[in-house]
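One chain follows as structure tokens, the form predicted on its own.
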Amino acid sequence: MTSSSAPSRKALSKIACNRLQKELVEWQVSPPAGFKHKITDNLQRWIIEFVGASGTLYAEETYQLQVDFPEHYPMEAPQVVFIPPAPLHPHIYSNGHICLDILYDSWSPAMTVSSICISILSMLSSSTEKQRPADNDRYIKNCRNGRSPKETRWWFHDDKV
């Protein structure tokens, strides 16, 4: 199962192949711990499995991202989301969408895949409690009809989870 949430799809630039056939290569050589990637046929699109860290919340759940790469990356960020079932986590919407600033305002084309999971690995485990956003009932319903998340205006003020 995919989100519905797809950016449209424009064919990867090539710095972008590039970029991700040697992220791919790096992956496949030293993963970061915990996480593995799904192979598929489409570079565009990576699913990656993970199990939360232990001693957290979150021990030994498995999780699952997508991960969808933009024309100009890494100039532009991926989109990433989980998908359902997402986890329960102040910053983790009911329809996978997260918010991450990394994913957004505070991206850098110096980032990669594995610094994105080792970001989302480490919010899940700093959290004290499992619960949705206190927003969550009504953003999703603002984003019916496959509302990108990167089309979201975040407001990233609470860096305790």
The other form holds:
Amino acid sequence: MTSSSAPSRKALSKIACNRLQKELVEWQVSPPAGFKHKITDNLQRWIIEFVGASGTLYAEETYQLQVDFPEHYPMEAPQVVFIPPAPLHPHIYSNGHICLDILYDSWSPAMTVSSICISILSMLSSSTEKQRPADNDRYIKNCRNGRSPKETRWWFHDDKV
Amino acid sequence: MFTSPSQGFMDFFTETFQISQSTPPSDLYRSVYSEIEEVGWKHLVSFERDPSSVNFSVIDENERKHILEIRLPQNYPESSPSIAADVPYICEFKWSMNSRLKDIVQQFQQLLQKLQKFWSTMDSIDKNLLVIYPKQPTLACSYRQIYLGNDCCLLLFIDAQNPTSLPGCRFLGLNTTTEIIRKKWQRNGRKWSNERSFIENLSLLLETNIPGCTTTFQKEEWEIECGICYAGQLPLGDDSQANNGEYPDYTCDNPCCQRAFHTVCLRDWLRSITTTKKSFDVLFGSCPYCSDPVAVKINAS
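Can you switch from the form predicted on its own and show the form predicted in complex with its partner chain instead?
Every chain and every other molecule in the complex is listed next, the one we just looked at coming first.
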């Protein structure tokens, strides 16, 4: 596999395409506060830029998220990663992978890109220290072959941050 | 009147009472009353004292009814009041010490006059094209998502100050189809002319007749959307599939939720997670929205 973090890119199903169009319209009409969808013609990969909430450790810092949608979205969660440099956070690895249950085991089609963004922002906002996860180096090593975070078996051991 | 008021309530009561004591003296209200009279009591919808605001109803030349909310600051009329209304934009209001409420109403009427062209443009879109979103647009709303056919939609952003000019747009749909339409739009962009009607311009740029609300699929079909695929009719890739075009046919039993789903979508979702239980040919799981139990037959069709 040559592409870095891209999952095997099968084109979106008609259902996925239809649903994403509607999510995009909803986003353009009322985007989550502080988030900006970078306009591209690619419905299957969204690049989202946002600024850390004021009054938090990440205030005024700008980050980019890359959201890739699987063929059978929303039956499957989208793959969401930070485009490095990723924020320093106990649940965010230096390669941009995010340890957040709703992106993996707890995903439900009731969620949307917009609700994911809000969850990620609140995860950052509630952080009390800027540091990498304890197992960052080991994890990065294991991901060297371009493994998707969706292939990781995550342990959601801490829901405080 | 209050037989056994709790301490907390009494505190609250005295507090509010004190606040209202310190709010503008009744002199002010007397002058506001006379200003309302100048506008005409029949136009008054409501008058709130704390914080002070006056709501008037204003009818425009095309019989549209507008509610104009004028909020009065503590030191009214020294500082200018602020206003709110269901309009796409509010121009700056002139205000001086000698200004009165009727001056604001008058300026609002001038704004309404300016906006007539905008609303008639929006009306022509709503009447002639298949508007998917918003379903019940407010008067302030200056965008529309319209259906172009072939699973392609166009999101139009109309400039409220210059409604007949070339609108901002976003094409939504499969990349290949939208690419063709986008190119036409770019190529024909210069042909947009303020002399033609908005709809005529639109068809000219897109080189096609845009489906109107008279097309075979009716607006109602978009009304109830499946909570999973967000579609009214099931958009399966293969047209020969039996469930294609089906409407949501399953509703969550929880009265607070009542989300609608296509049985097919709900079944596919339940199949894709490990917590679903299967008994005979029924899948038992939980609603993606409220987590209440749901059950669908495996061979749903």
